[in-house]
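Form predicted alone, single chain, as structure tokens, below.
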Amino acid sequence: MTLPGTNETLREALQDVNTPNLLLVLATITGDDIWLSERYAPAPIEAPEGSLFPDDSGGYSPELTSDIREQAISILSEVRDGQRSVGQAPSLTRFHQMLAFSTGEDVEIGTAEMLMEETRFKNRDSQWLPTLQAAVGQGQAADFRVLIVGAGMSGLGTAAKLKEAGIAFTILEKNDAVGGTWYENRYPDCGVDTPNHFYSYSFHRNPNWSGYFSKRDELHAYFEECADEFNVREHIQFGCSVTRMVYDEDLNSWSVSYSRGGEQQTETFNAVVSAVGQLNQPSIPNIEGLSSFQGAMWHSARWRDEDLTGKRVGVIGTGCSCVQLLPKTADRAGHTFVFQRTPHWVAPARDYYKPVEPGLIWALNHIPYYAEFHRARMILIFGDRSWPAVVVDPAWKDQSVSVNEANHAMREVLIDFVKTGLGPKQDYVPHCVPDFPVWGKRLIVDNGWYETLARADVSLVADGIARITETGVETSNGEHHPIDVLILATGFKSNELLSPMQVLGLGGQDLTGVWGDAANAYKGTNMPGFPNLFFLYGPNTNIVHGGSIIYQIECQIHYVMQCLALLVSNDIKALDVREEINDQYNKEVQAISGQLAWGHPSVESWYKNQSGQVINNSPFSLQKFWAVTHDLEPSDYRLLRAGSNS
């Protein structure tokens, strides 16, 4: 990292940086504790009641802010001119001290440990990389091949680590480009609901995001760039749909069949990493008459760029996809009808369309350590900060619509937000207030949702759909709504993990049959009876309270790489998690889930199966999931070797 430009360049950039973060930079470069003294102590991070976006500026006076910046210019110019070194990255003890200072809050040591790795102040790969590289160098991995199914965020992240280790791998991708969900979804305003500077690989940060919540095109471009930067594109076979995987007990390997260009091919691999995710198969609602509709119709995940000018457009569903696509769709349509099944909680987002300041982009690119502290701060603010509000308080007086005091306070604030946003359409309020706790489903980040519903050319239809006709939608009250275009924003078949692939494990057991509608896995990653098959974004790994799914996936990749290191560095052919270990783990998962907002009995969502079990979501805070997946315990597994393993 170099510091280009003049002192005026620095002065201009520092107008846009976070002052508490800047103090941590100065403390690291100089090694001087003066920057962590009472004089510079920031005000505690405060969030306007009900807001997800707190004020973390530090609350400094203009005079003190100016003084800090001028001293920073002096120190950074010395670094630029070769008169001062950049110092050393902080130790865990000092990093822990810095985090507590810059937030004005107590920070658990476990959180500091996790953030040491997320910032790359500590390289988590050192736990497995030397072992794998040594095994490769000694020829132990010469015949070891890994298959990755999918070239989305999970697949590319895994590929990057296998490439670095020197392990042979192939990626089979059904699409003709990388990116997974960010390649497939192209509806208007499609974007991420986590700040971009957190929604990226810890080992490949992007300092140049144009917005705080980037849209689909920029996100897809990031993953395209990753494929090139990781040098893994040559390992990807596009247009390949895996149809069947069969475990060979004699060879301790997977026979994988896939379709490419209409032809079936079969290859053998020592291990398989499923990187297909949970949200890749559009769910088409089972509504009477749907196939009879004569107008244009498509699912939001299979968007068509048709001219909607002056047309009557119907949108079924009010989840994240509908919230994002509605404003721009309504701008084009003559009239838009939103057919609601259940309302969702929508959170205020004052920075949703805010571009990233030029000075911040400059700082992330050029100021030593700034990007690291910036990422740590993003995770602290948008990660586990909301966790206490999702845990059931047994003493809470009314658990019908909330789970604790903080959860109820958030509910009240969000109800006020609903009322304000709907303006003249206050008759919509009862239809827009969910009857389940906040965070029972992931909060949707607002992009003008309620203001759009309040428009004269937009109608919210809360009566249930009775049937679809050739020309429109008939609701349960007998009213018929003429429609020209019907958009299905109805989500995905999230509970049919790995479908439509057939996966046969030990004894020929079919994974779909073993799971039924209650998919489960040890640490969301392994299933008994299916050796050397690893799930990324598997059962009970989704996040609700906040954070980035890339964070969860990196935790899992770290765990998988330890498994592979154990395999190739020993005379072990396969790992098969012990059934009793998996059962105990998932019993705990369900027990914890029942005491969280998304396990509340009033919540009906894709998170649950028909029995009410939460099978998609993690029951852990971000820090706890990191701890759960951080260290492989070989005794949790049957270690299969050549020959009989009965």
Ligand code: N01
Second form
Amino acid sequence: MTLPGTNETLREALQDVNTPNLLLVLATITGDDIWLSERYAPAPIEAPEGSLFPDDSGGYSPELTSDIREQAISILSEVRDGQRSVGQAPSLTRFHQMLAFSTGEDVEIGTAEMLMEETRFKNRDSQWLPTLQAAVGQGQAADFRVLIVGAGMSGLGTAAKLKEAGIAFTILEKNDAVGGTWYENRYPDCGVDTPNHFYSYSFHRNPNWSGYFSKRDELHAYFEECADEFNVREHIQFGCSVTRMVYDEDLNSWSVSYSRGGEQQTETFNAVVSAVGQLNQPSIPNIEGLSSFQGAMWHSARWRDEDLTGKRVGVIGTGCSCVQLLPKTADRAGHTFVFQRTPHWVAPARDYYKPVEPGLIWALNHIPYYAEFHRARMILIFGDRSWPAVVVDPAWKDQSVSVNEANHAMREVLIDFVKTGLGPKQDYVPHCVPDFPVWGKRLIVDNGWYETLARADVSLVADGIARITETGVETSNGEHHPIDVLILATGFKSNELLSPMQVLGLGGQDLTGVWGDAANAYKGTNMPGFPNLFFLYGPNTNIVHGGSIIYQIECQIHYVMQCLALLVSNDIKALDVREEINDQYNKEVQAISGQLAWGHPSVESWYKNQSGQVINNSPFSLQKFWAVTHDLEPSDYRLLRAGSNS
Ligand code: N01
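Could I have the structure of this protein in the form predicted in complex with the named molecule, to go alongside the form predicted alone above?
First the chain shown before, then all remaining chains and molecules of the complex.
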């Protein structure tokens, strides 16, 4: 990283950076504790009302801010002019101290450890990369081939690591391009709800995000760029849908069948990484008469760019996809009808569309360590901070609508937001206040939801749908709403993980049958009886309280790479997680889930199966999931060797 520009460039950029973070940069470059002293202690982190982002000023007086910036210009210009080195990246102890100082909060040492790796101050790959590279160098991996199913964020991340290690792999991708969910979803205003400086690979940060919450095109472009940057494009076969995988017990390998252009092909791999995601099979609702509808109809994840001008548009569903697509859809339609079964909680976010300030982009590109500290701060703010509010307090007085005091306080804030947002349509308020605890489902980041419902040309229809007719939607009160275009924002078949692939493991057992409607896996990754099959974003890995799925996936990739290192370097043919280990793990997963907001009996969601068991969500804070997946314990597995299995 070089520091270009003049002192004036620096002065301009520093207007846009977070001042407490700047102090950490100065402390790192100079090694001087003065920057972490009482004089510079920032005000506690607090977001202004209605905002997602806390104020960046640190609460200093204008004089002190100006003093910090001028000293920073002096130090950074010395770095630029070659008169000063950039110092050493912080040790864990110092980093821990820095995080606590810059946030004014207690930061657990485990969180600091996790952030050392997320910032890459510590390279977590050292746990497996040298072992794998040595094994590859000695020819131990010569016949070893890995299949990755899917070239979305999980598949590309895994491919990057396999490439680095020199392990042979192929990616089979059903679409014509990489990006998975960010390729498929193209509805208006489709975007992410976690700031991108956190929602991106730790090993491939992008300092140039244009917004804090990027939209679909920019996200998709990022994954396209990753495919090139990771140099994995030559390994991807597009237009290939995996239909069946069968474990061969004699060869300890997977025989994988896939269709390409209507033709079936079969190949053999030593290990398979399923990177198909949880939300890739659109769920078409089973509503009477749906197929008789004569107008245009499509699912939110299969968006059609048809002209909606002046049309009567119906949207079924009020989850995150509907919330995002509604304002722009309503802008075009003649009248929009929103058919709601259950309301969701929506969080105020007036800075949701905030562009990343030019000075911050400059700092992320050029100021040593700034990008690392920025990522750490984003993770602290948008990660586990809300965790305490999702954990059931058994002593909490009213468990029916909230799980603890902080959770209830959030409920009150959000109810106020509903009332304010609905403006003239206060009669909608009772329909818009959920009867389940906040964080029972992932909080939706507002993009003008209530204001849109309050428009004269938008109607919220909260009576249940009785049937769809050829010309519209009939509700349970007998009313018929004529509709020209029907949009199904009805979510995904999230409980049917790996669907529609057929997966046959040891003894020919079918994974779909083994799981039934209660998919589970050890650390979300392995299932007994299915050796060398690894699930990314598998059962019980989704996050509700806050955070980035890319983070979760990276934790899992780190774990999978350790498994592969163990296999390849020890001439083990396959790993099969022990049944009792998986059972114990999942018992804990379910016990913890029952004590969290999304396990609350009032919550019905895509995370639960018919019996109310939580299938999709992680029961852990981000830090805990990092710890759970951090170190492979070989004794958790049966090690299958050619001829003698233990
Ligand atoms: O799907 P959903 P989604 N009759 O399942 C309703 C991620 N995501 O596509 O709540 C009537 O949440 C259903 O009603 P109910 C994110 O993880 C992220 O919106 O079950 N209604 C619900 O309202 C999210 O959680 C981002 O009572 C029916 C809606 O359809 C996940 O994707 C953006 C029905 C489905 O909501 C899924 O979100 C978008 C029926 N028969 C998505 N069947 C960001 O990062 C279903 N519904 C911002």
